[in-house]
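A single chain comes next, written as structure tokens; it is the form predicted alone.
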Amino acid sequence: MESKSDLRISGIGKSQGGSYSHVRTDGMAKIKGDTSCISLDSNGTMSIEGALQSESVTVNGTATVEGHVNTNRMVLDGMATLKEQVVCTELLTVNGRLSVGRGLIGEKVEIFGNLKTREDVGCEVFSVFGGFSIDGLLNAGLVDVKLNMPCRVQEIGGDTITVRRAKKYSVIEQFVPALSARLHAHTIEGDEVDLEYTDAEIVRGNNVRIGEGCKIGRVEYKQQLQRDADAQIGSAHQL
């Protein structure tokens, strides 16, 4: 098997892309071209002017990747801008802010900070303890949202969808509703749907619970509908 060299950049440095064993950057690093490696660890500021393929990616600081990103595991502590599609086959953990220019495909996505994508998100598990903005469809087997920030999505589809509020109302939220920790969606559809503090036009499901703080235009359910006395529902229909 061909032995590949490591790429290490410390301080301020530039390098060409290529195929490496391990890539580590400390400081300000610019890599020009597509890059493939077994692992990539970035501390500081890193930019890659090309695509990135790596079994694992760890970012502490800020990172920008111009091309597609394909990895098994990614941990982001800081801010990352990934301008094309991201595929993460095992686990993506976001502890800071991640902006994805295209869609996101993964197995398990954990958001403890903030996620923004301009296209769809597809995964088996989508777990949030922060906020997100998805300009498309969120499709996941399990959607578990603990609202800490405003969350927006065009549509959610899944087997089990649960939305809870993770914090009490703050004074700022009372005067600036846009900063309120609520979920805003057009359509939410799943087998088991359990919502709190959600604004949606349409909610569909087999068993649906519309809880505290919800404002729903139309609810369609097959088996059971539970509603909190505080919830606002325009109309409800059993299919």
The other form holds:
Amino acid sequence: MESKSDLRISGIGKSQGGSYSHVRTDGMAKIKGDTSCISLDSNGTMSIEGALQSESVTVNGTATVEGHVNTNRMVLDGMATLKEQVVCTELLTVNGRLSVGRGLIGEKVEIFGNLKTREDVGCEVFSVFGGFSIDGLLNAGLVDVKLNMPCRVQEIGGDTITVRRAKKYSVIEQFVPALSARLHAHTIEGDEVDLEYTDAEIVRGNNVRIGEGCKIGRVEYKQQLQRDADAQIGSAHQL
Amino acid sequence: MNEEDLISKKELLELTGISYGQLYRWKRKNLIPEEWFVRKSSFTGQETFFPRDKILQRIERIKNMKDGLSLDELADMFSPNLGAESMSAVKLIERNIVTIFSLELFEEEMGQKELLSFNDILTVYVLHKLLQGGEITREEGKMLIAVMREHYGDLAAKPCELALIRKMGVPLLFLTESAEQIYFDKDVKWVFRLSLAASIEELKLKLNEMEA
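Alongside the form predicted alone that was just displayed, please also present the structure of the form predicted in complex with the partner chain.
Time for the whole complex; same chain goes first.
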């Protein structure tokens, strides 16, 4: 295989897309076209008007990608807007804000900031220490949420689902309920479901624990149901 | 799709004995196609339903095969994408995947080939199935080869159907993405309809079995 050249932009620069071995941008960079590379390292502001394929992606600052993103590893420190489908086959770490215009497919997803997607999320491990908003189904083997901000999702489905609260009640939350660190979902289905501070219409599972601060419309369980004295449950049915 | 042909998620889990975790894992691995998840409103809000026959058959298959194969290998088998395998004509005969008769017909049309691509193997396999079932004639077999060669690439990754109709003895063979909503006048007779995705699945199974 022929070796490919690197792309470097420092200061303000524009470039065409193409196939590179390493891409590094410092400052304001605009890449016009589909880009494929081994690694992409961006500091400052970067925008790609096309699809991005890269083994590893690191973003410090802000980044916008118009097309599909396909990577093995991605670390986002800052703000990223990815307007199409995102596939990240190994590890996705979000330390800032990530907004995805379509869906997200990954292996391990770690959110220490905020994730927003317009469609479904599918991965093996989904761990959150922050907040998320997913307009669709969150489908993961392990869902581990430490609530720190308001979280919203339509449906959660998976093997093990755990929702905990990471911080104590603050004063603001008492006055503005919309800002309280709670999980809002329509349906939660899993084998092991363990919830705290969750609002859901329906929770279904084999072993279900409804902990403090929960408001659940209907619980359906196969083996056992543990409920906290503080939890509100509309109706519970053993199948 | 009729109401009766659907099965609710709850009923499905009860009937097959699988758990939510397994169902979602299989969905993640694309063992169950996205379009089988039919959302309908019900008294609890929204419920997921599945086409009954398809999903029950698929889950039975997954349960039977998952010990021998990894989930990714299974996903590959169920995907309508073409496999990468190619095989020599001699081997196909040896392994009893196709008959000499159908292969000869194929070679008559396409010329002799040392190595058959997956697409070619599929064509011969479908040809073999239909000829053996007595559903098509040799002439119609030639039409089949032509239609598969010309158009299959366009439809490759989609679940498509192969169908043959006759009107007053005149055959018409076509490849369609969905034959659900096609209506002909009463003189037209459906001779057969064949889901290519199912044939690909069968064929991949056969090719794999032999390797093991």
